[in-house]
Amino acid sequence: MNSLRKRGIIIFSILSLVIVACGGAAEEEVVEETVEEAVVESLDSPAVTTATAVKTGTGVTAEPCPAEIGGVPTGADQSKGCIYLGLLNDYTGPYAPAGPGLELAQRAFWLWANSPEEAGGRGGIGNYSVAIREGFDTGYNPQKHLEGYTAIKDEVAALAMSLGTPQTLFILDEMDKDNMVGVPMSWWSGWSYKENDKGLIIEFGSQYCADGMNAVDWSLENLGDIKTVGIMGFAGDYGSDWAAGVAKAAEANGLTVAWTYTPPSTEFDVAQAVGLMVTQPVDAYFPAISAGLMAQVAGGAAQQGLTPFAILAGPSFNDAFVQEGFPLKGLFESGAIYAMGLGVAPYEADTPGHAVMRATMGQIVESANAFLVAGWSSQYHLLGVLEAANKGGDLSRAGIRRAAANVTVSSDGMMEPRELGQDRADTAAYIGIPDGSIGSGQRVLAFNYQGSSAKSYDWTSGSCS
């Protein structure tokens, strides 16, 4: 396992430079803490009353959390016990530049959540504070993801993050055996359906498929006469999910799809993508690729005299695009390019949750990177699940899993309230325009936007891809 303490020395300086690199049988729990005898209402029903006897299990200790982990304070109350969370991150693979930002924001979230209510925090989870253990480097590789899960599973009550959709799916059977719930760092539409996630995944933010639909509807409402479109993306949970949403909305609105280019990420050819735009011009195109390739595609098309409207999936945008000195700054700020959020609205958004995040993160680092927002917001729903499990008197992994199947969670306005455990997608989206005068590089144009395509689509039919 990588040493987070070594990374802690450099994590803050790394974060300031972060840019997009560019998805069975229950384990027996025997540890138990009893405050006093009480009848505890089952979490099989959402109507959970406050319990006075709290059952605990793996990853929950009577001993307090460490004051810091890897140089990052936990804010733990040293008079309380500790709920430990696991972290499957990427420090050496394709999302390594994003990993430190995601992780730091997640740790900062629990620093805030552990702080006393009179100081503006949440006071932890009942008689417990929460701490994320040392992270494990998966390299964005499914096999290493499984190795990491195996290494940490006996030390944690839940996963604060499991980075990547294929990687998380690869360990899902093991999670099922262990009653291990977790937060994915991906927005695949399949996470909204229990046939896919076994009731273990605590999803958050808008999904790629709904974002694709909303991107089309919003562009038709705001960008003028659009009749012909192109779809671009990586094959797989990210690009295919987005492409499916764009295609469904295009059909619903009577648009012509001139071309669809969705090869595997390792086979994406910028020249071929630009060639499609040259030989089959479109009024707008909708890409779901990496940020690095996005700059090449947009720049290559502009060299050919083509600047159609582009509405980008969240991971396709990088705030570096609008920083001084970037050669394509003018293109990205020209009014021809727009971007969806990375699951949630950007750093400067006007919600109580964003305000708390800014107040906390502002004491740690000078950055407004989108991955800070994704990392922070990802923990809100896990907080709600742990609070419900504690309220129901069962902080064992089985109890946490039952809570995750029944609770309605909120995020101080960062996202719409979400009823977990239901086959229902989150269709509210954020849309912005690149703007270098703003810290996150985007100015908010629409928040919690839901177009007619997403509203009318039958989301009970399952994942889009």
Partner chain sequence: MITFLQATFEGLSLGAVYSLVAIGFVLIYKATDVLSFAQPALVVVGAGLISALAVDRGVPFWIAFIVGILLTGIIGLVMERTFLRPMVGEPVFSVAILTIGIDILLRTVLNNWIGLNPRYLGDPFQSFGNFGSVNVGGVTLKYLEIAALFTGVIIIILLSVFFKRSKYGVAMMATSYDQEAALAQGINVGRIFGLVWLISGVLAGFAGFFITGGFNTLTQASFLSALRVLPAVAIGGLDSIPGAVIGSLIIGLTQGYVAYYQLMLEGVIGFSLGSGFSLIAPYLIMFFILIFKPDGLFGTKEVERV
The other form holds:
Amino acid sequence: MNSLRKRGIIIFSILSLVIVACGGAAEEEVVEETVEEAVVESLDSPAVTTATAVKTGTGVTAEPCPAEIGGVPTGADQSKGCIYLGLLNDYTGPYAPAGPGLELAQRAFWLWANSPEEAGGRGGIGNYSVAIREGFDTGYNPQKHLEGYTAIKDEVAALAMSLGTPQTLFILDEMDKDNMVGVPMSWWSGWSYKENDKGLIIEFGSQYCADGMNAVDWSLENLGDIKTVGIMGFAGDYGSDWAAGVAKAAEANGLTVAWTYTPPSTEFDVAQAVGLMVTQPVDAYFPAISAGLMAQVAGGAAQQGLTPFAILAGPSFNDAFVQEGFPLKGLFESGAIYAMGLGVAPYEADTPGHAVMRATMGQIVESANAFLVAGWSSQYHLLGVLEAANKGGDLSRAGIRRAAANVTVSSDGMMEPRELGQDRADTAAYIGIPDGSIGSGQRVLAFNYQGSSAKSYDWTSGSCS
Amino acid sequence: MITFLQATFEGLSLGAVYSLVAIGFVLIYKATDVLSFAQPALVVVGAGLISALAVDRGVPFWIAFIVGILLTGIIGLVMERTFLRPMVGEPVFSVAILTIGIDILLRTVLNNWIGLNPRYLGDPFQSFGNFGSVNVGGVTLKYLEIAALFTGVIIIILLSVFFKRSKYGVAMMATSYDQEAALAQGINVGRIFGLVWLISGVLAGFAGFFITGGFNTLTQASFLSALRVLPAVAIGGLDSIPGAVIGSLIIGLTQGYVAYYQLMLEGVIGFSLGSGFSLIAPYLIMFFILIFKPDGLFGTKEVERV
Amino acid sequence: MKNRPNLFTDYRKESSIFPNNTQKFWFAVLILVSCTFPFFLSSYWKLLVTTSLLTAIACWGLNIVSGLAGQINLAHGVFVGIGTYVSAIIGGVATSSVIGYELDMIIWLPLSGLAAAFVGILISPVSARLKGLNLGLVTLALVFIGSHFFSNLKFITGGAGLGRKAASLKFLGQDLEAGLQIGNVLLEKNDIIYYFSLFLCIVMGLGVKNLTRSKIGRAFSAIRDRDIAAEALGINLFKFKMYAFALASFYAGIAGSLLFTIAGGVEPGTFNLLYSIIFIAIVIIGGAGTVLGPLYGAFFFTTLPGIIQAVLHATGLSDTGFFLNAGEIERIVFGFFIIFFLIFEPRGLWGIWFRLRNYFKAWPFSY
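Now the other one: the form predicted in complex with the partner chain, given that the block above is the form predicted on its own.
Shown next: the complete complex, the earlier chain at its head.
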């Protein structure tokens, strides 16, 4: 009887797996169709012939890139060689929801950058197109991150993304040995300094510390009388950096910081966050937490009749807050709450870079999510570095690293032009107000804003946290 | 004083939500000797089902609510029938680890569905009054949490009536007391086990709604709130339903008071307890209570024979 | 008579580590083959094997306290964490935010084990008072209290979300960070860690084997099977439970001290509940209470992602629009393995190996 039952379990498990698989597959089909419709092949470009010999190294091949990787066309010119980039992404850890979106946008960026200039693209990097190899799942786990790096390092010329600040810091020694430059997916102020990143990390966008300062300055200029402030954030590269920036600007402006609540993300207690606001009321608070918690904190405080001004760090805001039917839509659109960006202005911003992004991304996926913008904009500076390396005639890893050390990169207006390797953080920030009538859920209020605190702060003194 | 009352209400309402999960834990442990680490996963699955029906499929909220909760119960039943039935009689610890396996399965699939954005459940509570709350003499009372308190009380009353009056309830008590003796009395123990898991699944569904309802929203991290019930169960005693409720209230109140008074306390003692202390305090309390009362406050002491 | 493998003329021989020459031979072969791994494995697989070896050491620790002595311990990951941070303080590099003394490995390796063992001893009175699930729940509390300390002691751990670098490799005054040149062969840092891990794994493995055949090991088994009966037989429960926790934590500390030197650094969030549960799962999948089980389990668990990735690539399943991605499939498989091993093969991988071995021993007869 017992063995019969065991057989029953096996049959049940297989059946359930099949059912789950079928159900899932059916659901997925819809998404896939939209992707396939959107395929724009642009392979009819004439072969570019330049006589200069460019030195190449690991991860650069004379054979063309595959036409498609990870379900997105590479747009590679089949008459050109290929520069492969690596991708250390999170598909199963805490950033699993964001990982695929970031990757999609990064692949879309190179689809555009590979397409010929006549078609509005960049025509690749000289005699080469660029393709991101299949992503490695790190699960946001440092151990697996290193495993992933080890697994892919011999096949790539640079890293299109190394997701996770501590993880990237831990593999820096290895990257240093291999001359591997990489793009981070965090806006930690430390990435701007050689003492932290050994000149290997190609940072992009305004970082949290400056965002925090600008948030305080902007709210003082535009929101009126603010005397006491509260700071809340997750411990680590994100929340602590932001908290440091807010605290510095508060000090510069003579504000009182009533409380600073920065627990690790797993220990964040909404009851305590609301409790702090009730027991120590503030005129404005500056949260750098997750979107799910943000709704609970803002809503919980509103229930107690407290609606102080709030300037949200980029990841704290989510367009779901202002969608029809969300119970806090009214609160978020009330004018008490403002949001900053993920390093750059959101999807709808009015710059040539954003326009190109919308034109390319709009064909692949219908979403204005902030992670798509982050993924796209993250590649701009890397493109600049690769172009500089190609111009310098050296596409080996060492050449790319040299290029990354001193080059001014621009991003078609998406971000301020930036001189890499200058030991100074980017400070131009974006601030918006939640608005449900716009795809990304916010309307631009200030663009490339620089407050007095961020301007006068001595950025050569190193990272904020 | 107002602050104190507010902190007390916060604590009580947290405790009420916790108690719904805790009763599920205790029911299962009492009747089947299984400490189900899969219970927190069932909680979020319940919320996910409600959200999928009410928001994604557009089913009216109350129908979605009832169907979602019943479906959660059925998932509990299926879990017992498939994975846990063959483990009857195995060491308690092995079964507990097995439920961790189930937890991993449930949450992986659920997290895949939740995805990037927070999901809301489509309930009407937040549109009442001031974002779903009413001010009574300076203290803010929240509809969702008042509903949780009432639901908790009603469920506890229903359960105690069920255990005393109904045939199955009495059979369940007999089974939890001694499985073999119950079997000898002609009680279908297998059916009782299934029923217990069904009830706990339903309770998990309720708890799932109250944890993620309104603007609390369902995210991949919602599961952490459900996990906070573990110290409550341990404090009350693994096999006592009143214990589960009182344990939950202790945990809720601790969390509430620490949340409101930690800054003041730190000012008095002169050093920082660390950010995030309000979530560690319950575990500290549990640690000390278990050292002095190994079976919890209300747990029955196991009589050991050699 | 002497050449018959299973004939023992005295007890000492029967309980020896290698009861016959065949086992000695194969053990030697295994060690020799292991020593050549760095020369033909790709760096990715080398990393996996090294991690497996160190994980096995930690799992042996858990196996001592849970498998041999029967004391449920859900906080094993915290002890690994203690070992990690002690080694990071003593052997790590100081920065503006964390302390570190850059001492020799010969100092931090044993000290990290001893420090973890010390904490284990501090905890052990709890286990003398509690048993079964209640002990499990208290150790669960330890996981959360431990993580709270880890994330708040910023001068040691670097704080949650940023972490710190692990201990740097310096052995007997020789700096091994950049590798070691022996004749024509250059051993990279990871090769060196591999050899250290292999050596430790052999020593610690023999240690467990010896433990099972000593007085302490037999006392552990008696406590696991029935603690009251054991006490009646004159076994001091308090003392032996303390031994069990101390030994287990020592193993965890040693493993922890090296485990994160491979990854380069460590973030306090690593030592969460799931981290501890993974150790339990490994011991169960490998075979609780056996000597070889945790080793099998550690290899199985650590290389599972690599294997699944390879299988997915080979079958092309990941590209067919299956709604779970590779990582999620890996997690689902992990969950199913825990469930199926508990239901169908409670003795774990060791049990499967044991049956296979006996089958082929008796081949072609079924018994």
